[in-house]
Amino acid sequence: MAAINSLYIVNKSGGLIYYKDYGSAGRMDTNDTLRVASLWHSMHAISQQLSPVSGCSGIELLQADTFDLHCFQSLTGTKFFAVCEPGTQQIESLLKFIYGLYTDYVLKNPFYEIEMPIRCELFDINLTQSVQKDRVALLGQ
């Protein structure tokens, strides 16, 4: 069982700033990934406004027959969402860990411009290692 099929990071304006495919069955081209990120940002914003619960932070989990979509939104409005195999557990904690990597390797990078696409080698390396460790941990269960 694979943990994450793909990971998206969307800025507070709804722009896709990072995308990584981890071997999902249906690979998407650049336009499709941009559409998915934009659609998710819109659905997330609408769900916050339409929720009958006051203080709702938006959709955190979307379950479908063939995938689960988990979302973590930071206090700054940056959204981290992962498309996973159905029933994959503990993705929320992995997304929070990925947010920690983002703050350590991207936001503290003096050459990174806020809200722009992420091009940071240390972030990529540490993210790949984290996803592989999570994948190995799931296979061990």
Contents of the next structure:
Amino acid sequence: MAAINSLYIVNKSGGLIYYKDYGSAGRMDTNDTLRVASLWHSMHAISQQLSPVSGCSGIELLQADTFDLHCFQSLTGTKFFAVCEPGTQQIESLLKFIYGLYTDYVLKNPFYEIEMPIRCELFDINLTQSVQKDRVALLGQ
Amino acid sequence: MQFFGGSEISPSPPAPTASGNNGHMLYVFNRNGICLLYREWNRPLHTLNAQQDHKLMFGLLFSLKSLTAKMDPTSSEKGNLGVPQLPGQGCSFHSFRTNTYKLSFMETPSGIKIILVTHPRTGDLRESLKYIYNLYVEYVVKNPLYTPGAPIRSELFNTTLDQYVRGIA
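Swap state to the form predicted in complex with the partner chain from the form predicted on its own:
Complete assembly follows, chain above in first position.
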């Protein structure tokens, strides 16, 4: 059973540019994933407004009743977030690793248009490998 | 959704999860989104006026709840995004954490929402929120002069609450 249920990548304006499902009940359709991603983008921004002290950079971990949502925001505003089982450790380092894959296989691809949906075969392959096949070894890095 | 047992205050409140004065603020909303109580202990940054702040907080919780209900990976009957959920219906959440604060949230079966904002490294505060709900029941609901839905103005409740939050967070 996969510990990670789904992965989203949202660009800096709240548009979903990548979505991958790793087995959750009741798969969402494309419209729902787009809505959920932009809703998350707004909630992330509102949480910064409500901070009691300055320097808040948005939600990092949301603990729901049946899942945990980990979010990593890169310096350029691209958000990576993953839905996983409650209590899963080291998703943060996995998200940072995925950010590395994104810079290597997506941003360095000359045919990729920035802020547009990601359609890069090598990114898909490497992502699947790192998430599903060898999770333990990856997290050991 | 668990329903809380007897309404008497448990003799020993949950053990502290951290030391020091880490509580930032506390909100109590009723099910219509009216802010019944707002307490502030340590809040250097105010971005909005009080009323706007309460509205934004309630809106954030409402939207996060519809988000978690829709994202729930364990259920296949989720309905559409944004469908109003009754308290206890659908997948809710109990806390979120940013780099500067942690927000713990509890909703009771009657739709009372209790929100406690603390230091980001505080532990699980679910038991503490239940205890605060017990305080609310004892000091506010059982007060015959209190009109349901009106903002809480009870000196005794405020002092007890201040004392308790100072002890936990």
